[in-house]
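Just one chain is shown here, as structure tokens, and it is the form predicted alone.
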Amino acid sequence: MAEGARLDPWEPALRLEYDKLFKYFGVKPFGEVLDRVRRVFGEPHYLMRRGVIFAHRDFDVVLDAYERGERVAVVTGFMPSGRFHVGHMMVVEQLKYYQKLGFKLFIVLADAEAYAVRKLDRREIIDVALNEYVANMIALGLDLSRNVTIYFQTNYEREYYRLIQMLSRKVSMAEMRAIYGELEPAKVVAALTQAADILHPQLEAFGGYKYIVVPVGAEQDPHLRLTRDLADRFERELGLRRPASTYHKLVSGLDGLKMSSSRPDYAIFLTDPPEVAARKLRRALTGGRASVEEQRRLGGVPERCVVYELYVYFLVRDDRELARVYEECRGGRLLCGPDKDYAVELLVKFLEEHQRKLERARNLVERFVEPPKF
């Protein structure tokens, strides 16, 4: 493998370089599949005409899937080991929209992984996995109460455990340090158990699902690599079929590198005070020139933005509107100021109906999920 091409999942600061991906990994880009999702799904998620999904594997296997009228299932996680921030909603709205296409949800709580990979605390782990992750989500307009099944990684079915065990028979150390670097016993187990969060719903005892997709952000890869490799050596003896993915693009930090808990200052979360998260996005990084004059000549550079960054994700819905926002700023016309101030605007106004559902959502938690007993 080329010197620098290895990616790491578990790296909560990497500035990520998205060509990587179809360079020395093999995914394809997403637009070659855009027009058909068009015709078998319809509208196309924003996310995925805006380009921030921009690259999948075996997309097409699950669109060919959908057509036939085959049951098809999303699969996808949360380590919960910070606060929910703004680059978490991504997932969120990916699984609205396939929700709403009838297909079934599985979502794992990542917490086993958080307390030997990150060595948090595990009530706390349990805690903000159910009143952040699980309130948000809930909050945020997903349905929890139709086919999703939603499970911490310490509180599940004995077939699931057994998945992880017997995956382990079909690598080999030579192999996961290939896909990862260097590896301590913590991270191998937790990529072997992400591997059964992705491969068990093709279990009878789930459900049977052999059509499945993964959404994630793009540094996740390594996984969905390892876990293809599994399903190939377990096709015979386990009937696993290799799952497809699709790969978002990562909400950066207000510093510009990638949004992360572990980086509060950088991070917009759900919870943040609406005047809290007003000054942090005040000193959010712009693509804004070195002075007014010059900005008014040459243009301000939304791709190089921040703020623009947020309206592509999640601030702007209408691409009318995110459409004119760069017009004006690529014309010189609106300035990193009333830009921000315009941004901060729709924050404020997003975070504070957020919010009124969030306390709501917290009284439901434990109606949809069984946190562990230790």
Second form
Amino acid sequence: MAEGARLDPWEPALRLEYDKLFKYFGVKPFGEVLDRVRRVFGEPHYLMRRGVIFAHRDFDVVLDAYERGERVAVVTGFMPSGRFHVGHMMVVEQLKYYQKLGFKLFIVLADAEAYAVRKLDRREIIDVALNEYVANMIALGLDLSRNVTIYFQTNYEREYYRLIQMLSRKVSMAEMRAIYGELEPAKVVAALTQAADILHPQLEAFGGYKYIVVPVGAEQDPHLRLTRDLADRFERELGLRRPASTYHKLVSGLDGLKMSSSRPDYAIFLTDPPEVAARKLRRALTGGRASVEEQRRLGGVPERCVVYELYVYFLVRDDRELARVYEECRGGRLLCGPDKDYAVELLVKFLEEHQRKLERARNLVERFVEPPKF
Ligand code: TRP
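Can you return the structure of this protein in the form predicted together with tryptophan rather than the form predicted alone?
To see the whole picture, the full complex is given below, headed by that same chain.
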């Protein structure tokens, strides 16, 4: 495989080249299943309609299973390594959608990975997982009391750990290197742990066979390739089958590169005081032209505008409103200044409301998940 074709789930490029996924790894465009989604699920999720969820593996298999009334579940995970930002929120929005459709949810708090690979402090990780991740999920309206299993990787059931150990037998270091590049034991364990996260819901101990879909950022696809191979190799022994997956684009940071908690000036956190978030947003990169005169004449370029991206990802939920802003910008009638005023207004309103809910949510966290002792 060409070196450039490799994706590193632990160090994704500052700008992911999504085409690679189709070209080298055989994922399918999500657009191809949109009509079936509409027929089977009803209205597609707004991130599906807008092309943010842009690719999949075997999603058609899940649609078939759902249509036949079989048991279906979603597995996804969060690495509690930094504050919860609007990129994480996008995954929670997808979980809400699947929950409404009747999918069981398995939500992984990847504390083992954060410790071993990111080398963070245990107490810090646990605190962030509870007060940033779980609290924000609740505040965003995910109902953790309804058909949801949420767990820390270091504090779960014995059959899950047994599965990690068994998986280790059927993969070689050469295969691991072909997928991930050179890797140390921490990453080997993290990869097998993630495979168990994705596959364990099919085991008898967790209710028996069910179809699985994994909604993740595109940089996680290497883990899915490993997991699918492992499922094949354990089909006879454990009855495991390949999971399906969907891939979303990563939200850009306010400077146009990757949004990440390690670059706080360019991220919007759900706990940012509204005036702080507003200040950051005002400095965001837009698709504006060199001068007002030029912009009136040529129009702006929403495709290259971080503010427009935020509308698409979460600030504007109504498709017609989104189309209106797009057209006004393209037509040179909406300039970046007034447009940012509008975005700031939406963002501040959202954060104020959300943070009120967050306060209440923080008291509920330990009802739903048991934190590890150390
Ligand atoms: N590795 C993922 C991340 O960095 C977290 C994760 C752990 C995960 N287990 C998972 C994601 C299972 C999806 C499914 O964000």
